[in-house]
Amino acid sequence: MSDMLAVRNAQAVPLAHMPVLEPEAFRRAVLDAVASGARIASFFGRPLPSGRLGVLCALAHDHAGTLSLLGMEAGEEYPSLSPDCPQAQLFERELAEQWGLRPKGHPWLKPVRFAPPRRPGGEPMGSGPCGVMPFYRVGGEEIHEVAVGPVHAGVIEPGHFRFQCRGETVKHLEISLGYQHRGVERALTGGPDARTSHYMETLAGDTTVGHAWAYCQALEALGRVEAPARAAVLRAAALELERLANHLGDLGALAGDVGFLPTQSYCGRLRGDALNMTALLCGNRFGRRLLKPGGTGCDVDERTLDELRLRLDALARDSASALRLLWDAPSVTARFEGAGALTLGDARALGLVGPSVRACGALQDVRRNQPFGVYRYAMIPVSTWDTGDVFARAHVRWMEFQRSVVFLRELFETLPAGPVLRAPGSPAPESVVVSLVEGWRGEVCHAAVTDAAGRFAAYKVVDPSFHNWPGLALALRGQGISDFPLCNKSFNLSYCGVDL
């Protein structure tokens, strides 16, 4: 820890205070921290005036409730962390693809998104069209390969899944994304500006509030302002409504994947009810234009609060009825139990976040470990299960739904009076801030580095899906390939949230 800068969630600090280590010392410091229970929240590169590449790593210490920052200046290569720290592997592949920085000794170095390099004059890492790269092959008799996607049936984002099977049993799954890369992080450089809030709200369409809050929190830290208490409560209400809508949608989809149509049908309607409550709050079903740096862009009156209370009671009552059908059906629980199981050790090694890691028994939730906004004063119990399978991931969602309902009732009863917006100052120059929010899918991490003029010299977004895609691949090992839709839905990861 002495080689790192300890900070709190959303605390802006001068960039000069962050230790910058030589590559081997950097590697050793990160490995020691991870071995002590920390996990990598963000790990990214940025060009330096010297022409070298600066690498910044943010580690989350959940038990201590702190983050630590450290940097590295590297030339063309550095000793890879991945052989000893699997949760670093995707970050290191991204560094190599974006900036040409090669992690020497990386066990499986290849493109993540097939995007052009961001380093001037850099050579593209991929040699062909998007998705064309070496895939791991399993050899032997009766081994065959199944390729799914990138174009899928139905309205699904594009992604390629390459299964190595023996009979019906999956021996290995490799997942390739990058088919809808938008270059958002590149576009954020030089901001904030008039388009920045739009970018944040559309990073992952189903996590509008989570990403918008992480951005607002980062900008408020850089601008030395805190959102008013009333705005903090409204933000929490929107975040929990986003959680309700998506958890209901996932539970309904899981029911549909095992052919249990009553719950599927009910949840489709109920998800709409939750989205409509967000629309009542701010005029948009996904919460767009609700959050602004410094507070919120709208307020509610007593009449609206009364309507929200009535709708919340109805949503809780109808959801309990719909989900009782599912939990009481042995044919459903028999399909959920034991499918796609992960151990807590594997989940921690891969750096999983959100319901996926809590379903393995981890007490890991940003609202509890790195509290922000109104969560610094009100605690929601962390929902966990210990089997790590589809049942656990579904059950954790249902427990979180119920606890969010209780919390929302408290918020609606305790909404303080006062303003909802306090304009932040100009972003502090030559500073760095890491902002964490517990979205419905897990930890949302935004990291901003400002230049001498207070503009974004680098802005890095880590959607929870970035951490969790390798977990889905590992969960399929030893499963029947027909379980893939069920396991996939139990994680329900974002494709566009990774293709930034």
The other form holds:
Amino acid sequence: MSDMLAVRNAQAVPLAHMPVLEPEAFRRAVLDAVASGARIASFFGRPLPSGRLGVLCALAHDHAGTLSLLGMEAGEEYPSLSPDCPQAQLFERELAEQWGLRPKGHPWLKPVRFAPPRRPGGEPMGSGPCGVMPFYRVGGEEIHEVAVGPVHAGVIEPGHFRFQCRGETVKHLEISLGYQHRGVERALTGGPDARTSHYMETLAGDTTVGHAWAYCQALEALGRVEAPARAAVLRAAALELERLANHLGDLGALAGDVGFLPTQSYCGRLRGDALNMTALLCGNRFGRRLLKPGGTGCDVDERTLDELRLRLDALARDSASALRLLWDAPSVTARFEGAGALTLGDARALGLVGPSVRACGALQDVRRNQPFGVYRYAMIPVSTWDTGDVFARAHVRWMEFQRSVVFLRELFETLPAGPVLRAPGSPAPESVVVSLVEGWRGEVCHAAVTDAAGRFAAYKVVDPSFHNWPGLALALRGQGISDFPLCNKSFNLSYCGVDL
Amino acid sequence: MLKILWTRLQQKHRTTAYPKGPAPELPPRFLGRPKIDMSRCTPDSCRSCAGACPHGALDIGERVRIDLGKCLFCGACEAACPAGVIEFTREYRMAVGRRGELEVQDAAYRLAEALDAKSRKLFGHSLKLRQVSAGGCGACEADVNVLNTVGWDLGRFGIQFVASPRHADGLLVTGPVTENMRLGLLKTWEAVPSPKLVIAAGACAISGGPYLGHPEVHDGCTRLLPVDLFIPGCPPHPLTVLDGLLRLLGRLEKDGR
Ligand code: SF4
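Starting from the form predicted on its own, produce the coordinates for the form predicted in complex with the partner chain.
First the chain shown before, then all remaining chains and molecules of the complex.
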């Protein structure tokens, strides 16, 4: 680890302090770190004035509570990490697609988003419209293929899924995304500017607070300011409300997928109640306009706080009654148990994050391991289960829901007085910062590299779904194809958060 | 079974009385349709609001005008004006029938009119929609989906989201229409039998929203499909969506309760 730069979550450092290695040494260093328990949090490139590509890797050391940064410079190609480190595979495909940097020895190099190349004059990686590529095929007469999407049956985002089945059993599922690719990450380069916060709030609409927070934190680190205590508490309240709303929505949808309609109906309404609590803070159900670099865009008064407390109590009570029904129904738990199970080993190898990895027994939560904001002073217990199946992913959500309620009560009681905004200075030039937030789906990671003028030379967003989609594909192996909706919902991953 | 019934009693009846009764209360900080009062504009036109909108929704040529098709309802222009010319009200009714009518000026705003008698006969009591999500952030879909929950019970109006375009009377489009979704959107549109409707929900679908001008998107579906109803917002509040749908079907009074 001595050949890496150790930093804390959201600590800006001069870019020059980061060691830059030759490709082979870089590969070795990352592989060694991952072998000793680190995770790849981010891995991305930016063009250098020399015409070469500067690659940056951020590794998370959960037990030490640190991150380490490491760079590499490459021309056309470098030795691929993926054969020894599966969690690198999507990152490497992304580098190849965006910048034409080929990972030599990558087991199956395919487009991630079917996005145009970002290097001037670069060749597009896909040869046709979105989704046209060689899919993994299982051979044999008894095998049939089921293709779904991009337009799905429900009111939901687009993606393409191909199942290789023998009878009802799924032998392999391959997921192809990119349909939501709207060029956000590209457009962030050269910022921050007046459009930046709108981009951040719409990276994944259901994670508006998570992403906005990661951005604010990065900008505050670069601008050498810390959000005032009152704003820090309000942010945490918004983040936990976002978790409540989404976890409730997922639990309801899981109930619906096994045909248990009472809990589905109640949760649909209760999710709305949670969203409306966020709207009480800032006027918008998703938390738009609430976070601002340097603090928050709005404050609360005593009356609103009282109203929030009342609503939280009602929400907790009604949710408990709706969920008790679910856990008490053997017909439900029988469907949840054993479905879409992942082992801890596989989950770690793929680099999963959030409730999906905690459901495999991993004590992994940014709020605990790399604490940020008020989580540095206040503990929220990490919720885990160890069966790795749909039941575990549902149960972890329910435990997290309850713990967030307790935490929110504390936050509402201890809101410190004072201002809510302290404007950050202009971003430090030639610096790098990696900012992590535990969103409701898991680790939200933003990394910014500034140029000599303090503008974003690169801004990399890693939504938790980016890590977790391969987890869903793996969980489907050997499952009945009719359990796909259930397994899918138990992960509930974002399309737009990945497609960017 | 008894437990289920008991829980049912605890959870109570929750469907909103709207549109027969009052609309659900909106939060005090809700930003709805903006109001422009030119009489407050300082005589020397201080132009403090110039450049306040990074999305081109604000035009301050002769008079101040806001294009709700582009507006993300962030309130930046309201905050920039020291004289209070621009004020975001809590008015949730915003859906219109023509793109040009999305412009808010110092004058009346024309809400969507009902379809003609023939179309109303076809769709007025049963409207099946296929939703196509084409590149947004997912929040528009989430708040459209909310209409299917017990709180709103969209089904009581005969409006339903269906799985196949073959079963649909029209599309509800969200997102700026990415190049990667263009084909999917057009094919879905072709698969809907005529006569058919198109509803553009959210700033993205109307103008490109936050992604306006990106080469990766088509700045909404308006140039690709004939749109019958424009529902502004980022995302539109479920109430705004419902109001638009009911208005289109002629299910609300003319005075726009
Ligand atoms: S209009 Fe706004 S809320 Fe709707 S999809 Fe676009 S960015 Fe998201």
